[in-house]
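As a starting point, one isolated chain is supplied in structure tokens, in the form predicted alone.
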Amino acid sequence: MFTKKRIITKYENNPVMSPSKMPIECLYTFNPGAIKYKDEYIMMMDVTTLDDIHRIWIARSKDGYNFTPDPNPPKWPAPDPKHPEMNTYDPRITKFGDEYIILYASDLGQNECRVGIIKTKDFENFERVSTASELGNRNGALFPEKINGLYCRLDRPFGNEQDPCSMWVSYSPDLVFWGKSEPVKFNGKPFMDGFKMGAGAVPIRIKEGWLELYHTVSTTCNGFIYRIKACILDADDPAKIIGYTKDFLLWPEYDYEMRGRVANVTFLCNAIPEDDGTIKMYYGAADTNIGLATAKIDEIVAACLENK
């Protein structure tokens, strides 16, 4: 069944963040993790400085629409000496108890990427937990509760950025050692939706299981196009997809999403549930700007259940 209407609505005053709004000269702002903390919205966004290094930078907002970047990037925890890192980007923030655990891409180059994990209680002071994968993994998103007694994350193992790759589930007793990895499956078979795909937002607990918004990448005659879809994962076995959206929910269509460092990209690292049943999503646009979009959770869930 085709989706009858647009489910995700883009904010009319997008983008909510761009390089011109930063306190320093920079090249790009994109792909933020985001969460509500106390009385404000926090975005931990990718910022590419003039040396062409991706650094995570925090911006804050009282209303969820108007963001002010911090004067400087946060003091980043020193990397594990065995796993040096140059770029840090694509963070996903999970509230776990009284801590906020952040999974991010830690790399020395495009195909030398690992999943790094740090944590904070106040978004001022950060502590390293681990470098939680070998080379060739990214898009880590930690579930906000243990599953069968273990920490659980979505991730995306890959060989080369030009190769197909899909979404996997991995488990850990301590956020350091990870295993029991398996691909996400639909009807018992590994799920591949597009040329490559991976986790977007931190999974959201719903009565049907876990709602996951993910990115799916299609090939075109001259490159890739990144769009967003959603699926529902089983509550106790998140490697099992219950249903997913047949149609795209978010896609590049405006100039700020189609022209930039990487053309034709809408990329998601967050989805913030609000008390009224909606979610706010701050998404990367063409790896250059950040847009805001909103949707009703029950409408996304209904679209997933149409395709079981």
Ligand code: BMA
Contents of the next structure:
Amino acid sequence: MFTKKRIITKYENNPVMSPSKMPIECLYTFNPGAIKYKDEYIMMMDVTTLDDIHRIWIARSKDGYNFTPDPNPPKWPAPDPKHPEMNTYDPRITKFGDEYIILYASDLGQNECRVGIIKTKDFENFERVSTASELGNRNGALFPEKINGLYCRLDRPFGNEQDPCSMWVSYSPDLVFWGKSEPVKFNGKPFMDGFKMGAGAVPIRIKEGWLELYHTVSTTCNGFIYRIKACILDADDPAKIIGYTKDFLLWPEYDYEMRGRVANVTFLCNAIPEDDGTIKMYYGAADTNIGLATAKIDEIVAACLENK
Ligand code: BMA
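Take the protein just shown as the form predicted alone and give its structure as the form predicted in complex with the named molecule.
Expanding to the full complex; the earlier chain stays at the top.
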């Protein structure tokens, strides 16, 4: 059956953030981690400065639609000298107890990437947790609670960005040492959706397990297209997919999503649950802008359960 209507609605005044809204000249503003903190929406964006370095920069909003970037980027905790980093991007924010733990891509170049981990209590002061794990990993998304006594994250081990790679689950006793890694599976087999795929949003606890909005990449004659789908992961064994959406939920269709640093990209790092059962998604568009999209959690869950 064909889905009759789209589940995700894009905000009519998108994009909510673009390079022209920044207090400095910059190349791109995209792929934010996003969360509600006190009475504000916080976005930790990838702001690529004129030297082509990807830096994390915070923007804040009272209403979730109008964002004001901070005058300066946050003071970023120094990396371990053994694992220097140049670019920092794709931050995913997890509220864990009274702390916010941020997993991000820490790289020295496109194919030299690790998952870096920092934390904050106030989005003003940040502290390093671990410089980074093993080389050749990205798209780290920490679950908001321990699973079977261990920290748990989604990640995406990869060799070369041009090669197929998929979503894995890894565990840690201390957020520093990671192991027990295994690919996410559907019906007992490693799950692959598209040419390559990886975590999008930090998983959200629902009664059926964990809702995960992931990115899936298709190839075309003109390059990759990044689109968003969703799956439900088992509550106690998150390497097990219970069901996933057959249809794409979010895809590039407007100019601000189709033209920019990398054309045809919609990319997600967090989805923010609201009290009315909806989620807000601040998504990167063409690696250049940030759009806002909303959806009802129940409708996404139902679409996942149609395909078990
Ligand atoms: C991925 C990440 C994202 C980016 C996407 C498309 O590998 O680097 O930051 O949005 O590629 O370029």
